[in-house]
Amino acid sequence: MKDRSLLMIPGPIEFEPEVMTALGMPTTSHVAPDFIEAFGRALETMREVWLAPNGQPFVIAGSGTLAMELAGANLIEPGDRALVLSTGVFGDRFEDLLTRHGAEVTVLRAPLGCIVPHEDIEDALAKGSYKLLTVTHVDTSTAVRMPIEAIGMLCRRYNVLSVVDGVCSVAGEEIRQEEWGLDVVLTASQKAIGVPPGLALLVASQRAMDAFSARKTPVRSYYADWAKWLPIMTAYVARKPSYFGTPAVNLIAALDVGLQQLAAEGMPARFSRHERLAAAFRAGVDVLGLTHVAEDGDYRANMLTACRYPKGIDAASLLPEIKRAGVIVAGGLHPDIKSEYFRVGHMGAVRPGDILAALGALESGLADCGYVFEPGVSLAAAVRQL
């Protein structure tokens, strides 16, 4: 398509044609046999993608923020203590969210561009009596990736429920929910899942479901109450119709197609592909002399890269030039450094050619802004890495 830019932001992403075809099919009834089959299959395949064969999947119309709400609303009761690990804007959101549901919240906030140290987390868990811990696996505002396997182990040791915000990590970063002992892993459809925006997705462990069943007070949110949605999910897995609220029929049809594609690729292969493409993109920006918001290379996300602008160049000058070269990237999001950096998403349907196109557009934009470098150097570095 002429004049169509390549979308390389941290979501929504580029979607596979088969997903868009499913989305555009005539809308059917939510109790039609073909829809019942698609919804049930999608729920079953979520267990494969999350690597949680015994988990309870939920698919509800809404954004990733609703997925966060589903976790907080159903697992927190007034007076419960919660520990929030924050590496950016989206970690901070949990403080407000859980407080609204009556939790007494403690926040461990990492220095900008860093992770929350393991010893600080363990010290807080040892001293406190927490019911719940939340962690943003990849914070889209900083591109910092937290080590959730180790955090899952800590939560089990201290008998604390773990909630992983995987909005910018599920289906791209390695997550083995059941093996790692993670109680809730949530995401949204428009990121590495590869489906247009509009679905909140999560998988809950049996431990999380038991904690929900043991509640002594009603869930404060009517729409987010698992008691309303669990019979719906159970019915569709059993290939039976059920109703609480009208599901997003076309989006769920697209989700079914997208999840089948993920399962066909296989999760280990998918994790490896994202790691390889991220390494190639980072090799390109590194050789250009750009620096990262995420300071430690071991904790940089594979789903996006957050780069600081070179001295003398800002968003108003660089981003339009990148777009003019055919690629759309995102500006900064973290309020403390919003004007100092930009973000490039590389998740889901992204392929090596997209990485090279993004680097080529970045080089073109930098050159138009007067930045001095050897033309083609980032593409050569990425090709070597690939």
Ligand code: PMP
Given for the second form:
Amino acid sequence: MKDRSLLMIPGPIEFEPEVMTALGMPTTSHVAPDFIEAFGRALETMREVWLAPNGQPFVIAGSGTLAMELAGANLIEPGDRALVLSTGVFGDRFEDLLTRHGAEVTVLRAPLGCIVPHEDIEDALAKGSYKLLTVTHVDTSTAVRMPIEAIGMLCRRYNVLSVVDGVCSVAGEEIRQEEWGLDVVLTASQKAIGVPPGLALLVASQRAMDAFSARKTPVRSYYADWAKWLPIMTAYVARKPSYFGTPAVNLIAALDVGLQQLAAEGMPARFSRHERLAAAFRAGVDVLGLTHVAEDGDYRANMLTACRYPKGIDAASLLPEIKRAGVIVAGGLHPDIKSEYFRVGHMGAVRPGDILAALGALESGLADCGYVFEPGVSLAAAVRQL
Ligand code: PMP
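Next, give the form predicted in complex with this ligand, keeping in mind that what was shown is the form predicted on its own.
Full assembly next; the chain just shown is listed first.
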């Protein structure tokens, strides 16, 4: 029987059929005219999606961690000082990564489920001479969303490069890279961008590119060196073939289709759709009496929801029952509370019906586990929001 489960994890997500068709087309040469057009158009459309009309886009085969590494490898030289804002597992990953590239790293780590307070960031920037700050916009391990607009402004004031890990936010949460003065906004293909895993994507500001050009030492990674990739990106935008490492031809063809769909929806409409669907899902879980890992309602992400299991229920009892009801959700990720919560992704191609299906499956799973509630309450609460 065909597996018709609905994938509602925080990436990879459900992909649009047109994207999958593009992925399955016969592979062309990376210098074929159609591919040159698709790659050039995809790079141009990234500027629209990132709201960074003057930004420098990069598309390189690899996962989101490569996108993080591109920022670290190209902007850090040994001995540079970096400030990492951590709201979970992926903030901590940046500490590790930047240290590997020789940075002297200071971490401002938020208590679990909270944001790093603005005053603490300002205080650290005022006291230290940092070259670069990293912030995880939405940490997928906690569903905490950091207020990156204010952080971008702070970084400009203190002349610090801002790097936003937008793996779990780009193309879903509001980001206006140029207006908000953000220097690098990075992501991967498999989340709200809506393309199967395998592409690292980022857009860099002119300030970031100038900082890269002013390096005194060569980039320590051969594959990640912007000096290798910048001429390639420039050539494809100018609709000329070029080669450094073989591009992921089929994934880039699929990316082009996915990005055209995003641009057609329009970024403001896309941001508000994510906000509306997330509000509906949260209304459903709230009325069921579940509590969130992200403590403050203002900082709960629109891309995913992270909820604690009710007393007496755990991953092994609930998640298979939700799956049996036709929806796949994810377990916990943060090592301190891994067994205490689960995560539901609602990003990208997600529709109102998917929100209702996820809540229906959650209710069905909770009922099977003996949790007591009035059947249908979460659906009614969500429908009121939709
Ligand atoms: N940052 C965030 C916020 C993420 O959610 C993830 C992946 N879940 C990554 C970085 C790393 O991306 P990848 O798994 O594609 O390497």
